[in-house]
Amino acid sequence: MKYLGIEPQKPKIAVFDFTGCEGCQLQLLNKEETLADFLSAVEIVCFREASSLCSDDYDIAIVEGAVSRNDEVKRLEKIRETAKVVVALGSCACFGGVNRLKNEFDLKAANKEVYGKDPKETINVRPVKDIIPVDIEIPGCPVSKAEVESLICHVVWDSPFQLPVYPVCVECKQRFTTCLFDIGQMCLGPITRAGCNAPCPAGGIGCWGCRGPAVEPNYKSFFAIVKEKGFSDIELKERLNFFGAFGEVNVS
């Protein structure tokens, strides 16, 4: 594609996963109606879910998926060492994600629980900016696929990016969707950075917090209404806690 007879230099792109679903892959998929132009930005020269072909050769790297194990330590530190630029996409990559949840326990204990006699090569979960520096992060669960786009948009052609930093409440008010408090289930939007449209509020599900924490977020006042509408700080932990988003925020 073409602009002013000038033919745009496309970055080469390589996607990568670590331990994950794989489900934010599927996004940059998805969304056929601009797939095309979106496909025509860039040079896709390693994605495993898209063409058997991989190089080491190329400007932008994608990670998607957490940290559980020493290979993939390693793994990381040699896409850093190649990669001009390192995005990491979604929660796993950019907090940990569900996987982090198993941080909690006794790791040596359930791995001779779950494999026997054949124990599994496992280290607590950790996201991307642990292992490596990070130059970009795209949260969520699964991403937004117009997010990634306008990253492409910004590295091509330099048009502005920035994720929102308003809470997800603001979206839910856009859409004129009902407050979920108010229908008797917590719901982490006043303090998750919006983004996402707020897809699972207007389809009757509480936010978990996928996408992190708003910028400056009021913990105070959010801690207040989840007590005044009679939920226990652990189910308020239980939530915070899913994604791996929070951090060490206390509660109490």
Contents of the next structure:
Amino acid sequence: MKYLGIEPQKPKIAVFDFTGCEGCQLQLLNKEETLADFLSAVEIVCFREASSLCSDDYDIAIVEGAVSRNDEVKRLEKIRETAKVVVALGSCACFGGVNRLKNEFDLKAANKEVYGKDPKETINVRPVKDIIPVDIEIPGCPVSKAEVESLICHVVWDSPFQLPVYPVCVECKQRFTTCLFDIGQMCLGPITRAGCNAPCPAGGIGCWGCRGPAVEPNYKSFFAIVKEKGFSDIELKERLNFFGAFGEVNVS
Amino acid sequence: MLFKTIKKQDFFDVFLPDTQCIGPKKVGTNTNGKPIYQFLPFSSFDEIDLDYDTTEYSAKTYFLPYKETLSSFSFKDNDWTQEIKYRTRPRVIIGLHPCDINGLIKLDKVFEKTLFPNPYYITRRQNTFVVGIDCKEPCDGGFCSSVGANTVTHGFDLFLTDIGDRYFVKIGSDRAFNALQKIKTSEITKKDNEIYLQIRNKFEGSFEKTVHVENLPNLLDIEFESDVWRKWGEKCLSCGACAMVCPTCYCYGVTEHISMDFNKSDKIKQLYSCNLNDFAQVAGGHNFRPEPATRLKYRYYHQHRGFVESFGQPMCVGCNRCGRVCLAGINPTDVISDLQREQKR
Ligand code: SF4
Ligand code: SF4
Ligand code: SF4
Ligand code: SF4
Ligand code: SF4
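The form predicted together with its partner chain, contrasted with the form predicted alone above:
Let's see the whole complex now, leading with the same chain.
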């Protein structure tokens, strides 16, 4: 079938996991109604969650997880050499994710705390884009299924793939959610990229910024508002650091 | 206009039990201890509170949904078919204040009484039975009286004013007249008229917030380069919350959603806001309004200048919902007064 005169591609896809919980990979397989269609639209040559086979012949590499060991750096470089398109899947791959909290501590002490007498080789946590060029980023902890499906349409049909540029507030408001600031909670919605459909505020928990910054967030005004509402710098920093997505932002 | 009075307890018998009813429901309490209301579906009249002051959101989404499928395409062999569905199921909305009905009248101008009528809007609007009610007091920061939106004479089916144990009822449509045949109504007496006017006079005299909008379109032109825009623009988060809760903002974007079997595709409309970063970005990537201050300014220009040019009245109905939800404290009365001060200096 052609659509608008475009011949579909059946790209070869490989999925790789690095430091992360593999929850985003599971999102690829989530949603039974569309799973069979998803699997027949593309050719999966490497995917630990679905099969043990793995080939080095692929067009698109979907990388989940952050980098926290030297061997992971080498693996990533190899992937970049092979793949035409590299996709960073999920907040760990895009920003470092929760793993990045480790960077706040002394590495040796952290290693000892976690592994005791049997320390592992480890380096500071880094997002994929710090090691190799990334073509497409899909943030989220976990990623949204809708965005994964939109990515598949993009690689099969070359239809546009675009994340929302606007902040979570838009989607939050479109769900009739009462603003959490009104009931005394902090929320990173005004500076965080939408696309998740604001499940956290709708569920009564302020946004923790898992999707990273919206396009050109107004940090200065937002931080002033948060302080004026009575939250401390520490509370704010803790939240900004949680997914590692606001890494370099200065609170004061 | 036909007027009647109806005993309060009789009034609710007008509605059919199997029609969806929407009304002001209390959904929580804010940090100041004030109740928060939303227009939501209800099944029994004790779930709603017609004495509510204002709702956090307008009832716009029932006429212009935040998200709506405009059309669905199916592809088969080398052909395709298109399916379009309009929402025609009857619905009742009870408790809209004058500002919100005036908001609907403005949307009617844009989507119904225009060169290109919008069937999605019209089917929803015509199949919604609108019951309005007068406010008891001005809402927090509301300035509807400044923009002539504190009274309504049309755009509803029924309009109530609470006069104690009874409602003073304006009948605004044939279907409302027919519906009232089911219950006992009374003719208006001279005394009823007096009570009604007394209540309305008291309401109209109690506004704290006012702005002068008479010469605002010209003032906006003169103050195009004013620092006032920079001042408020620096605070703006470009979050779009204002447009989402506004009863009259109607901007939208359309995106294509292709099914995973690639045999279907939906065109989905989603409401948007002129404050969002890429609102004025065009093909090729150029953004005509890259700064938050410019985008904020154009929000005011559309509400208070552009719409006036097209329709002879502002688009804003003075509900101050935008002002209340704005985390940055940006609200129409302060912004407009600032501009007016600027001019006096
Ligand atoms: S709850 Fe959060 S996301 Fe929702 S409107 Fe308030 S700040 Fe924005
Ligand atoms: S609301 Fe915030 S924390 Fe929750 S899923 Fe969305 S971006 Fe992530
Ligand atoms: S004016 Fe307020 S509500 Fe509107 S976009 Fe700016 S910060 Fe958000
Ligand atoms: S611009 Fe603000 S005050 Fe005016 S109608 Fe919209 S929400 Fe209400
Ligand atoms: S341009 Fe702005 S003010 Fe006008 S309708 Fe659109 S969102 Fe509302």
